[in-house]
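Next up is one chain by itself, shown in structure tokens, the form predicted alone.
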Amino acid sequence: MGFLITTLIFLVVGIIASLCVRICCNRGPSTNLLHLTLVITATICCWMMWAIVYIAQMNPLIVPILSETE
């Protein structure tokens, strides 16, 4: 449940931040363009780096050993 959330919080603030891109920096159809994608490109390795962190924890590769007294 929290990663489908998450996933589409990163998609409702990669479309916030494409319109605020687009309004803000209006300045020829090339440029645009760059700034676009360059936000496209940030929102989705957020998300990925995001993405990976999360679904490591779910299996951990070391595994913590409890000593005895515990």
Contents of the next structure:
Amino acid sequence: MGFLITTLIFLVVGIIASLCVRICCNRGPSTNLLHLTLVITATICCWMMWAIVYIAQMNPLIVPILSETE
Amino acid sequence: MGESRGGGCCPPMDLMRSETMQLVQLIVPMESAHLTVSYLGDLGLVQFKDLNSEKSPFQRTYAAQIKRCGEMARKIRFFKDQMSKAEVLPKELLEKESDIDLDDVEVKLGELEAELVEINANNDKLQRSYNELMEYKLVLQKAGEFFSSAHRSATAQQREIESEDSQQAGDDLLESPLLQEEKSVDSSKQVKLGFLTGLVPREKSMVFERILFRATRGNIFIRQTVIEEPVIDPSSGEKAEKNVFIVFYSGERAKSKILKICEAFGANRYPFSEDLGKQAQMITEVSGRLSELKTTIDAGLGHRNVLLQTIGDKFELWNLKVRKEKAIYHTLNMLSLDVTKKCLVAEGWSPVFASNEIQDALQRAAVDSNSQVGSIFQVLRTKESPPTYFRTNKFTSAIQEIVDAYGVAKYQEANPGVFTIVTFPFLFAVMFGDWGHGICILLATMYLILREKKLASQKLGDIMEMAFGGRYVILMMSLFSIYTGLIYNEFFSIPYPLFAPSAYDCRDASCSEATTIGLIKVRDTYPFGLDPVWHGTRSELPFLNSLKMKMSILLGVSQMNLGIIMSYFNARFFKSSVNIWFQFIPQMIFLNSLFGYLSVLIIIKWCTGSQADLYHVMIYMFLSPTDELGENQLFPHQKTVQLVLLFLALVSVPCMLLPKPFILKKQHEARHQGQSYAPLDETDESLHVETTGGSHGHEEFEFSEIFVHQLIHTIEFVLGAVSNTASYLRLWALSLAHSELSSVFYEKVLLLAWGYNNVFILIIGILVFIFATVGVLLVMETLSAFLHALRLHWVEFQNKFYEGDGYKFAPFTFIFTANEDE
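One more: the block was the form predicted alone; return the form predicted in complex with its partner chain.
After this comes the whole thing, all chains and molecules, with the earlier chain placed first.
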């Protein structure tokens, strides 16, 4: 559940970012396409990293074993 | 990661492929040639081809003009030298200074140079006389002391002897002073003593004395005194320690020997008279002349400085003009002379979008030079490969340079720079991951960016120059580092539960087993990033290592897939279907059936929490694929799926290797069968076939060469699939190193210092922590992660699709770098 919600959040943030970039620097179709590509790539990279770390902790095989002093 | 569009559906993306270039031919009449080249230089969009490459520099048309410019450049360098010696700064160049004529400049430079040289020569002469007079004065003073002291002691002794004489007459006269002896000796046998005075350098003084002694067989008397302050030597102009000497000799032969020895030792001699009155007179005369000379020299220096100031005012203007003219004449030399000798023909590469601007410039030049005929602009068709030109702004130029450092893109092939803008900082951040360090780097680079205008005009050192040039890349790197730092949950290695409480808790109320069996997961997964409980636990490393290694594999497989997809876009752009069917598809199948499958297994294992051993699964997929999987089963029918994938991978290898050379051979035969009857369904270049000046040799097709090339490519890909995937594990390795270093500095320096409860030790601890963090983590680790992220791009990403054997577009332009010195 938390996974899907956060993925949706990433999607929405990505869409908002592309719209912002389109609004503030609108410089012709080919440049717009470049900006869109960059924003999409950045969003996908960030999402992948978050998703990997999240999924790895969903069903852990190793649990934290505190060290003696704590 | 495969969401790139391009090609038919949408407009072509900026920066993805090189601008379309065309070979243009300009025919300019002689009288407007100079102005045309000048305007084209201002435009900066034409790269001229050297049409006179067989001629030596002396045979070219404008060799004389270049020599003229070279002379003027030499004079300008001379002025710059003189100005820096006199510490006069040239005035800064304003934007739009009026245009000046080259001939005027030449005349002016000549005049000023002659004047400056004359002033310098005069100054040198005066300075030399001044130094000689200074030495003479010293000689007069010191030698005068000799004589006066000798005179005093002689008169003292004379009085003594007289008193002695009056006491004892007829005593032994062996100890009589020289004066006594002289009186009683026969005047005809009187020896005439001459003397020489002068200065000798101190380090040679002992040797000087000894050699004089030996040369004259001991028949001289020499005395030396030290001069306390160093004296400026007239011939060398430098300060030297000297002694004043006075040599008494008898006879002409001795005199000539002494003179020669003085010359050999560089000892300057000055005349000196015995007479006391004359000595005083000489001293006052010399002092007077010295003060006169000083005023003259000062006046001379003042005059020179005024001259240098006037030069300094116009210096930058002249400098720029001369360099511009030199560049123009070099370019004019590259144009070839038409048969009628009335116009020049230029050939060059220029982007297609610049055609109008170029034609504009040509027209303006024709009008401004009052020529009767306009210039002609025409596009040539050629088979040569054009240069590659990307239009970059200050943000993208740094990344483009990084990509170009490996190899400039072939004309119109896909530019990896487009994705590198994002993936390079991202991979850097995966290896750097600490949001505290990220903030530090962000602050540093914001400083560079906010002071952009000011720093751009200054001359920075080498390292600062590189950091300044890459400021936008570093900005991206720091932003992504903050993000990955939040995910790894490290702030100078301290984790914080920023988004929710930790998901783990004790098994029971007493927490008795926390250090033996460990905690359990009681709440939902920590929503953003790594759970903060992990830091400092005993099982931290096994968990984190497993996580980061798997993450590296997943990221690596994604990036390699992106690379192969880029090769698909290249194949589609160059309309090479053989590349699509027999290179792209087998490569995708091979990589994904092995490492794509591994990635899927990783994700399934994580999602289901199974305890399957993935190493075992992968290795036995190859060694004994028909064996039962037992407890390593992650999903139903896994064995069948694995067999199918293995089969696909094995089949795809000969698919990569064999068909392409045969198909290329058939295409080549079809193309050269009848002269132009076979349809061309593959062209490697997008430019047409005709020719003007370019050489178009008969296309050779060596089947064995093509086959070997394909074999190497296949082997490289197959072996590279394994090695490149493993290479991505450096993402794990560097990230581990960074977090361990950071943790060590925090615990073993800061916490240790804190534990002593002593302010002094705490301050030292903080200082050591700051220096260690900045030096090791912010500088060294940054460079290290930068380098490894770069390598991952250059090798693992780019060898899937990039050829990089083009050449860069180098237009003729007047924007000179500061160090350019021709």
